[in-house]
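The chain that follows stands alone, in the form predicted alone, written as structure tokens.
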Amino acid sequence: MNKFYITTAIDYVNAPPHIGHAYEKIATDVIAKHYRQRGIPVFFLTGTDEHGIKIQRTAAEKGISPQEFCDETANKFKEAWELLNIKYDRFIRTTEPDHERVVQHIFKTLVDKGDIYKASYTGLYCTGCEAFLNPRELTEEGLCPNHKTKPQEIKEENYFFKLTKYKDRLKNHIKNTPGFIMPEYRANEVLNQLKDVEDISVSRSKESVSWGIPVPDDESQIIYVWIDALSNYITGAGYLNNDELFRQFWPADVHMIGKDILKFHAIYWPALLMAMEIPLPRTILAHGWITIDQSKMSKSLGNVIAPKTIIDAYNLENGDPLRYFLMTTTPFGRDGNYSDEEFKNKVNADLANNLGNLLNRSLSMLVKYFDGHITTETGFSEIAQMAESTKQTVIEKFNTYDLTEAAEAIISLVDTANKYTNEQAPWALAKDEATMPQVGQVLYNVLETMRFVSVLIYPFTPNIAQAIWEQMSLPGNVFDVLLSELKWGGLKQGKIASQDTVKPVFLRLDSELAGEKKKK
């Protein structure tokens, strides 16, 4: 692999970010950080989706222009991702001039090719989805299955994309390309949707929607917001604007998306790329939703939680605990759940009691018995073998984007080191001068394991990983260490700790996340 291009869905700016948005961005960032550890050039794209009727209406309600509203909300997303240590290479906004140029180029190219045509249309439009829905997609009550609202019947003369022209080719690609849609069980869902596929409207009358990219050579029409949004993936990679970047990184290796927008990404987007004769993305990775106390997040229920709310409520120094919790509590692709109790219990058990306590007591013993000096360099032991095999397991799990299992393997290594420490009981061995070399050997093995752990866990908890690295006085930064260079025996003889430097890398969470009513 000579490059790795990963994208998130771009977030609709009608509302500020919540932990559902954060889940996707954290997962993408974790994968990007891991692939950077492999020494592979990575390009990580995220951003905001800023056109459509909902933006137009919300801005009007606030008495500001749509662009002012988009600017305000896009900044909220940027601030949230900075708080969570999400390091993207580009934050794309669909109101940017280079993106408008790409979208209009796609539209005009497909009109000239005959793949986009104009026709009258009557359809059911869900404003929440910003999409026309097939009657077969509605609930028995005639409602949108996602938003539980009745779609509006719209009669317009619009432009249509010949999606049916690419139906068989797309079906064959899905069937014959393992890993194109992940998890694999989602592929059958898409194939079932393909059975009923029709040509799709790719524009709206300007009388209905004025906030969007104009159709080239027809000022009476606005390009459909989903065609606009999906095209961000090639704009972000330099299409039409940076040929060198586009040649290096396209096709995308992973489109990370929510399961509710799989149809747009696994049917509409590949068909558009086929029509444009642009290579298809390698993998469309659909994740589940995050519920709150087993209930779907909803404004009406008042259970929408922003990442900053959790970080502030627990007085956290950074977003590592939330990153860790969201990545480790749910098999990837399935729905996950957030609750105060689960959050506190999980991060206290794994990060404070297990990982943090092991490092703290090991360094404390090193200071007590050897004045903070590593006195030996170990031979190959069973724990060394497990450290090496854990590294390989983590790599294999990331190959299939099993983030939860990768994290479990790392914590399992910490468990093994804790068990090894308890079995060897260096505090008991230290009572006899004759066994002091053995004490030094045990502490070396544990601390060298912690060096491995700091590198492996870095994508999940970058701040905690760096804190471990610094407490052990290791050279440089943990994020500069390539996995290919991570080999047993890297911890060298010499002083690495003192009484003043040994402190917990993660403190237990004892505060409660609660609204004012609960606090009273």
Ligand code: MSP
Contents of the next structure:
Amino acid sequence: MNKFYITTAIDYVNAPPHIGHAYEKIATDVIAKHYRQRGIPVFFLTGTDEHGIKIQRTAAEKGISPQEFCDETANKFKEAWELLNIKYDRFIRTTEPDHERVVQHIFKTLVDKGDIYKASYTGLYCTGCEAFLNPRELTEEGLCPNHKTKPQEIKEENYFFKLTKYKDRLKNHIKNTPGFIMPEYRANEVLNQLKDVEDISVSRSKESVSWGIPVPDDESQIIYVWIDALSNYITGAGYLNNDELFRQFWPADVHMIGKDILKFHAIYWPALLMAMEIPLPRTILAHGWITIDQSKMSKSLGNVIAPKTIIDAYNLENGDPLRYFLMTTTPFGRDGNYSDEEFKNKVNADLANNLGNLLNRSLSMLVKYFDGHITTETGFSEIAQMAESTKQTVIEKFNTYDLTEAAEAIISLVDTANKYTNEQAPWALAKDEATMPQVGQVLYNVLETMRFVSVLIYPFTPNIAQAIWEQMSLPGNVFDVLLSELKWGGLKQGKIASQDTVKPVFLRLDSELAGEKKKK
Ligand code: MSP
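Given the form predicted alone above, produce the structure of the same protein in the form predicted together with the ligand.
After this comes the whole thing, all chains and molecules, with the earlier chain placed first.
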């Protein structure tokens, strides 16, 4: 692998970011950070989807222009990602000129090729999905199954994309390309949807939607919002604008998306790329949905939670606990849940009690018994083997994007180191001068394991990882360490800690000190 290009879905700007949007961006960032640790050039694209009727209406309700409204909300997304330490390479907005040019180019190319044609059409349109629904997809009451709203009957003369022309090629591609749709169990769902596909409407009349990219040479029509949105993945990688970037990074290695928009990504998007003769992305990775206290987040239920609300409520110094919780709450791909109770319990158990305490007590012992000096370097032992094999497991789990299992493997290494410390009981060994060398060895093993943990956990909790790194006086920054350089024996002899440098890297969410910080 000589490059890694990963994208997220681009969020509609009709509402500010919530923890469902955050879940996806965090997962993408975790993968991007891990691949950077492999020394591979990574390009990470995220952004906002700013056209369409929903946004037009919301802006009108607020009495501002759609562009002003988009600018306002796009900034809220950027701020949220900053707060959560999400480091993308480009934040694309579909209202940007380079993107509008790409979308018009695609449309024109496909008209010229005969893959887009004009016809009149009557269909049922769901504004929530921004899509025409097949009557077979509706609930018994005739509602959209996702939004539980009645779709609107629309009769218009539109442009159509010859999706049916690519149906067989696409079916073969899905069947014969392992890893194209992940998790694999979702591929069948797509193959079923593919059976029913018809040509799709790819424009709307300007009277029905004015906020969008005009069809080239036909001012009366606006390009359908999904064609506009999906194309962001090539604009973002430089298509038509930066050949060098595009040659380096396309095709995308991963399109990270929610399970609700799989059809658009696994059917419409590859068919469009086939029509454009552009190579297909390697993997479409569909994640599950986050519920709140087991209910779907919705404005009407009033249970929409912004990432910042959680950060403020617990007075968190950074987004690490939320990143960690969301990545470990459910096997990746399945639906997960947020509740305050589960959040507190999980981060207290893993980050404070398990990880934080182990570092704290081993460094404290190092200060007490050896004035903070590493006095010995141990060779290969069972614990060294465990650290090395955890690194391998983490790499393998990331190969298949099993993020939750990767995180679990890391925490289980911390568990082992905790158990090892308790079994060896260095505090008891330290009572006898004769066994002091053994104390030094035990502390070396535990602290060298913590160095491994800090590198491995960095994609999930970058701030905590750096804090561990600094407390152990390790050189440089944790994010500069490549996985290929992470080998047992990196911790060297010498003074690494003193009484005033040893402090908790993560405070329990209900601890007194955390309360103190809150009062300040
Ligand atoms: N604009 C389209 C995507 C276009 S991609 C070319 C869209 N926007 S969205 O704002 O509705 O959703 C953006 C992403 O957030 C989607 O991948 C969606 O699945 C995800 N999520 C929205 N709510 C979510 C949860 N409650 N939980 C997890 N992800 C969720 O669809």
